[in-house]
Structures are given as structure tokens and as C-alpha cells.
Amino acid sequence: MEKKYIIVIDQGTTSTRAIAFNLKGEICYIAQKEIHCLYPFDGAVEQDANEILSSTIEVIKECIEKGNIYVREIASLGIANQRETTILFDKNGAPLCPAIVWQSKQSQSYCDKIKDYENVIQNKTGLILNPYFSASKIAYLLDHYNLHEKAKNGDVLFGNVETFLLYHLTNKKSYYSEIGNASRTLLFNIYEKKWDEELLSIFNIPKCMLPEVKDSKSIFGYTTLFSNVPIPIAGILGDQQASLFGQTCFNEGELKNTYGTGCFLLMNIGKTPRRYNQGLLTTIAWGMDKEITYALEGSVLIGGAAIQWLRDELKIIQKSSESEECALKSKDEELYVVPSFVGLGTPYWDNDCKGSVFGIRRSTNKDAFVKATLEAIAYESKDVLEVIKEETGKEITSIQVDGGASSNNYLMQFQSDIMNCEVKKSYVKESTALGVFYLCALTLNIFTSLEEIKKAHRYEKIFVPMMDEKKRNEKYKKWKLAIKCARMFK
């Protein structure tokens, strides 16, 4: 039977879903999961590595179902997957603990204690000693629920969400973690290319338990789970090295900003990786053909989260969606919010700031507190983007933008705005998971190039800013003032 399409997982913080696409690219079917986040503790985020296991399962299914594909006509399962996030499981794929959350920070004592070795760790990894990332993660699961002993043993296994959901889905035959998540740990050497010894030792983690290390562009395994009809596993990326390649940053110099759960602004910056500073990160973009593909990297942690917490919690919306709505009624143009809620990400990394805002009158309402929050979106990436400008030397007059947040007008608007540049908003909205079918079908020769990629992309939209220079200073400096003063109250 015909191969017809490409199904990719896409494995996120709230949700998993799995987007069957044709081989043109196109989207034939979406199923979609939510799952919880679980927070036993101020500063823990934690989730159920076996609700991550089950949700991506009934979306595959649920996708081949009731999009009506035989499973004959899949060329390929891809893997996009929520980076840092960090499970232990034993040799039978039984979690041994919750997985912990990229967001969390649990750890952050284990970071505090190795502080000396600040340096060494950035000079190998490209990433700053943060409880973001996943080594001190592991060090805390394997003190706080006993698992030394065990893991030395080799009865202890650890993977990313990618390598997890790898090794369930071929049976336990793949236990592999794919190069650009496997940058995520602090425990890869990125100049080397390999699990660092020292490292392992400055986090007292035994080398056993951890995969070995694939391309993004190989054919990980074969999954039977869905018929006795074997699908390979031809590609997998970490969200946002998925959307960068979906977005066709091919070229040196090309980035992007995705406003997920938080954002992240990734550059490419080609075959040679340098350390950067002021918070910026150096990380694998992605592996093909034995040659890697470096990123720099900004990232906010609190973006589209940020309007959850104005439907969930302040329940002034009563969706999503409606946010651009009350942001276009309000005139109000002093009001000032900073969603540290798990604290700044670049530039800051101050783990302890907490939110805050600033500017309240008499008149505030609603939709001016729902307007300052989208602000404060773009404020953050445009933190990013002002320290990668600065660290480049390179003038940037155009990003690419995705994640669910990009679909609001307003935000993307003011976007455009307080950055000054052009912000091109893709046709497929689904960046994350287009960047990892366009893996699969270089894998599998459905595209031989990535010349042949990035003729086929397309734009839904392009913003340009329209705000003149003055107003544009002024707004950024009362923004960078409220950070100042948020930062100050611990």
C-alpha cells in the first residue's frame, strides 16, 4: 500500500498531541490530550510519566482512527518533546518516580552546592548551572527516593520525554536519547560530543544509566504497538529545535520565537559553537549526516502561561482567545506586569524573582491588566533579543514567530512594535511539529534538501512595526524599570 503520511507526537508541557500529516506537508488530522502538571511543594513542578505514556498513545490512535489512515499508508512516527522534563524508570519502563518538569525547582539546591564548578559546566555544555535543566534534577530523584545504589547497579534508566517515550513505543528494543535533548542535561559535552566524565562525577551520576546518543535525522526503531505492521521512528527534535528547523532557520543568522507554555528565541548560528553570556545559552540545534547544527538560545520562562494564569486563576477571561479582544479596548498605557512566576529567564536568571505589577490607578480594569500581560510577552523577547543582538554584532531585522500565543493579532502587533523588526507568522501554525515531519521526510528522501524545505514554506501573515522610536524607548524603559523593581522584592 501507498505511503501517504507522516505522524508526528508532539509532546508538550499541557498537552500531547499527535498531527498526521500528508507528505505535501499538509494537516489531515490533529487528536489532542491535556495533561496534568502536579505542584506537591512551592517551587515543584512534577508530572505522571505514565499519563505521558498513555496520552501519546490514545492521540496516535485516536489520529489513525478517526483520521481514517491505515496504518500501511504511515511512512514514519516522529517525536517532538517537551525538553528537560526528567524521568527515571527501571528496565521493564516502570517510572520509579515523578517525572520532574523543566519549570521546577526542586533541585535548586543541588545547583547552590556546586557552584564552584559554574564554569567548568558552561564551557563544556553551552548552558548555565541552572535547576532548569536535568542533571541536578536527576541528582535530587535519585537522593530524595533512594535510587544510588540501584542506578550504580544499572537498574536505574534515565531519559528525557524523547528516550521514555522511545523505549515503550519499540517494545524496549531503542533506549536512545536524540543529540539535542541530550544537550539539555548538562551532562553532554557539546565540542566532544559525548557524556562528559567529569560532569557525571561533579553530579555524582553513574554513566550506566544513561542512552546512547543518535542523530536527530536516523531511524530510531520501529514501533508495532499500533498493528504487526512495523513503523519507523525516523526523527526526533526537542520542541524548540523542532520549531526552528520548521521554521527553515537552515542558515546561519536565522531565528525564531515561540510562545509556548514560556518562549524561546533560538538563533542558528552554525557548525562552530562558541560561549556566549548575559544569560544566553549555546545548545545543539540538531544532528544530520554526523554534522552538527548549533543554536543560541534565550528563553522566557513564563509566556503563554501567562494568560492561562488570567483565565485559570485571576478569572478575568474566560478563554484564551478573548485576551486580544480586551487588550485592543484598553487605553491604558502605564500599567506594568512581570510574570515571574518561577522566576526570569534570560538575561536575569534570577530564579527568586517573583511577579509583580506596577502602575495600578483608580481607572485599571480588566482589560487593561489583560493588555499589560500580552505586553509583557513581548518585553521579555525583546529582553532576548536585545542580548543577542549586543552578543552577535548582528542586526536583526526579521524573527519568525509560532506557538499558540502567535495566533493573538494584538501581541503579535505589539511584537513587531517594541522589537522594531518584521515578525512573520507561518501558515502552518503546528512549527513544532512541521520541523520534525520535514525530518522524517529528509530521512526517508520524501525532500533530498533542505533547499527543496524552504521553497515550500509559507507565511500566513507579516507584522511591521509601527510605533515610532520615542514611544518605543520610553515604554521599554519603564518595562526595564519594573524588572529592576521586581527584582528587588525578595
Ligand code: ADP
Given for the second form:
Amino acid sequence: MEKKYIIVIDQGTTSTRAIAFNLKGEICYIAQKEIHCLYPFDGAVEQDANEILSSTIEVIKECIEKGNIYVREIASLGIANQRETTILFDKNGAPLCPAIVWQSKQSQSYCDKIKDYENVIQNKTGLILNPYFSASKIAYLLDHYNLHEKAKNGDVLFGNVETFLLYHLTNKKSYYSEIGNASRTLLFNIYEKKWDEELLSIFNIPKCMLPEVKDSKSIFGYTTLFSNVPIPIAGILGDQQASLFGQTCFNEGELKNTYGTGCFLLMNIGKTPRRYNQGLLTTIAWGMDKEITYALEGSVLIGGAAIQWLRDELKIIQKSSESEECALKSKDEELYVVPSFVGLGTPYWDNDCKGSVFGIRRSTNKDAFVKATLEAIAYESKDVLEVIKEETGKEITSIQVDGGASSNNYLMQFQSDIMNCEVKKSYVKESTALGVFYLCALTLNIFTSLEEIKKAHRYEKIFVPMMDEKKRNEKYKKWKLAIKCARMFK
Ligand code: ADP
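So that was the form predicted on its own. Now I'd like the form predicted in complex with the ligand, please.
Up next: the whole complex, starting with the chain shown before.
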């Protein structure tokens, strides 16, 4: 039977989705299932690995059944996954403890203990010593669930979400980590492209619990979970890397910003990694045909989540999309909201900064609050862009965007104004899944070159800067002052 579809699993923090693409890259069906987060104590964020797995299987089944797809018509599956989230499981694939979610800070003390190695760690991994990444989460779980002996005996397997899903989809035949995901563990040497013995010993993690690392563009194995016809798994990327690929940022210097719960700005930096300062991370974008492409990354911890806060906590809007209308109504130019509810990411990496509001007057109303909160997302992203410009010495005149909050035209226009650069919103909203679709299509030779993919990429809207320079500089100066004041309040 003719192959007609590629199904991409998009396993995110809040939901798991399966997206069926036809071989031209058009979306034919989307199945989605929300998954739960548990907050057992302050700073801890956990998930049930079994729920991650069952939701994945359910959405693939729904895609096949309701999308009227015959399994024989599926050319491949691919995976885009939430990064850094850490799962320990036994050889049967049974989780040995809860999955620790990337946002969780419960392993902070494990990072504090090894502060002296901060520089060594950064030099080898391109990351900063921070509980977001997997290594301290593994160390915490081994201690907390008494798994050291078992791990030394080879009876504990570590996986990020892609590894765990792959192990199950292939009926325990494939135990691999995708190289970009591996680069987010704090255990992978991004220069030597292998697990690093020194880092393993710093974190006291036995090497036998780590999977073999494979290029992103690979046949990772086959699944027969959906019928006896084996389906290849032909591409895996972490979510932000997937969106960089889906936005066709294949060339050095091209960059994208994703406006989801947080914002993640990634720039393709080509084949040669280097260390950046000012809180920027160096990471592996993807491995293809034995060649690694690197990216630099800056993170805004609270992006669209600030709009959720307006909706769920302040209750001044009912839907996130209402924020656009409110912002357009307000003429307030004085209010600054710093939504640092969980600290600040790039370039500050200040874990203890709390949120603040500056410039409230008698006339300040809810629309002004909404407008200033949206603008904060744009200022935070500009903070990241400014350090990228400084660290790379590059002029940046254009940026590609995606993610839930990029549907807000007020935010996108303000982003273009305040960054003084073109903001290009892609036509396909699902750029994460699209990235993995492209990757699988390359593995399967459905597409034969990156140029072919780039040519077909379309934009829905391009925003160009309209604000005059004086106003832009004044506003950004005020924002920097607001950040400074917020950081003093401790
Ligand atoms: P994630 O992948 O991190 O779950 P999404 O890309 O689905 O995030 O984006 C969801 C986020 O985008 C939410 O925080 C939501 O508040 C925000 N959002 C969605 N639509 C809008 C909008 N029209 N204006 C502003 N924010 C929005």
C-alpha cells in the first residue's frame, strides 16, 4: 500500500499530541490529550511517566482511527519531546519513581553542593549548572528512592522523555537518546560528542544507566504496537530544536523565538560550538549524517504563562486571546509589569527575583495591566536578543516566531517595534511537529535537501518596526530600570 502519512508525536509539558501529516507536510489530523503535573512540595514539579506513555499511545491510536489512516499507509513516526524531564525505569520499562519535570527545582541543593565545578561543567556542556537540566535530577532520584545499588548493577535505566517513549514503542528493543536531548543532561560533552566520565563522577551517576546516543536523523527502531506492520521511527528532536528545524533555520545566524509557557530563543550557530557568556547556553541543535549543528539558546522563564496569570489568578481576562483587545484599548504608556514569578532566565539567571509592577497611577486600569504584561514578554525577549547580538557580534534584522502567544498581533507588533527587527510568523502554527515531519521526510528520502524544504516554507504575516528610535530607547531604558528595581526587592 502506498505510504501517505508521517505521524509526529509532540509530547509537551501540558499535553501530548499526535499530528498526522501527508507527505507534502499538510496537517490531516490532530489528536490531543492533556496530562497532569503534580506539585508535591514547593519548587517540585513531577509527572507520572506512565501517563506520558499512555497518553502517547492513545493519541496515536486516535490519529489512526479518527484520521481514517491505515497503518500500512504510515511512512514513519517521529517524536518531538519536552526536554530535560527525567525518568528512571527498569529493564521492563516500568518507572521506578515519578518523572521530574524540567521546570522543577527540587534538585537545587545537588547543584549547590558542586558549585566549585561550575566552570568545568559549562566548558564541557555549554550549559549552566542549574536544576533545570537532567543530571542533578538523576542524582536526586538515585538518593531519594535508594536506587544507587540497583543502578550500579545495571538495573536502572535513565531516559529523557524521547528515550522512555522509544523504549516502549519498540518493545524494549531500542534504548537510545537523541543527541540534542543528550546535550541537555549536563552529562554530555558537546565538543567530544560523548557522555563525559568526569561529569558522571561529579554527579555520582554510573555510566551503565545511560542510553547510547544517536543522531536526530536516524532510524531509531520500529514499532508494532499499532498493528503487525512495523512502522519506523525516523526522527527525534527536543521541542525547541524541533521548532528551530520547523522554522527552517538551517543556516548559521538564523533564529527563532517560541512564545509558549516560557519563551525560547534559539539561533543556529553552525558546525563549531563556542562558549557564550551572559547566561546564554550552547547546545546541540541536531545531528544529521554524522555532522552536528549547534545552537545558542536564551530562555525567558515566564512568557505566555504571564497571560495565564492574568486569566487564572487576577481573573481580569477570561481567555488568553482577549488580551489583544484589552491591550489595543489602553493608552497607558507608564505601566511596567515584571512577571518574574519563578525568577529570571537569560541574561540574569536570578532564581530569587519576584514579580513586580511599576508606574501604577489613579487612572491605571485592567487594560493597562494586560498591555504591560504583554509588553513584558516582548521586553524579556529583547533582553535575550540584545545579549545574543553582543555575544555573537551579529546584526539581527529578522526573527521567526511561533508558539501560542505568537497568535497575538499586538504582542508581535510590539515585539517588532521594541526589537527594531522584522518578526515573521510562519504559516504552519505547529512548527515543532513540522520540524520533526521535515526530519523524518529527510530520513526517508521523501525530501532530498534542506533547500527544497526552505523553498516551500511560507509566512502568514510579517511585522515590521513602526516605533521611532527615541521612543524605543526611552521605553527600553524604563524596562531595564524596572528589572533593576524588581531584583532589589529580596
Ligand atoms: P506550551 O507549548 O508551552 O504549552 P503553547 O505554545 O501552547 O505553550 O502556548 C500557550 C501559552 O500561550 C499560554 O501561556 C497562553 O497564555 C499563551 N497564549 C495563547 N494564546 C494567546 C494570545 N492570543 N495572546 C497571548 N497569549 C496567548
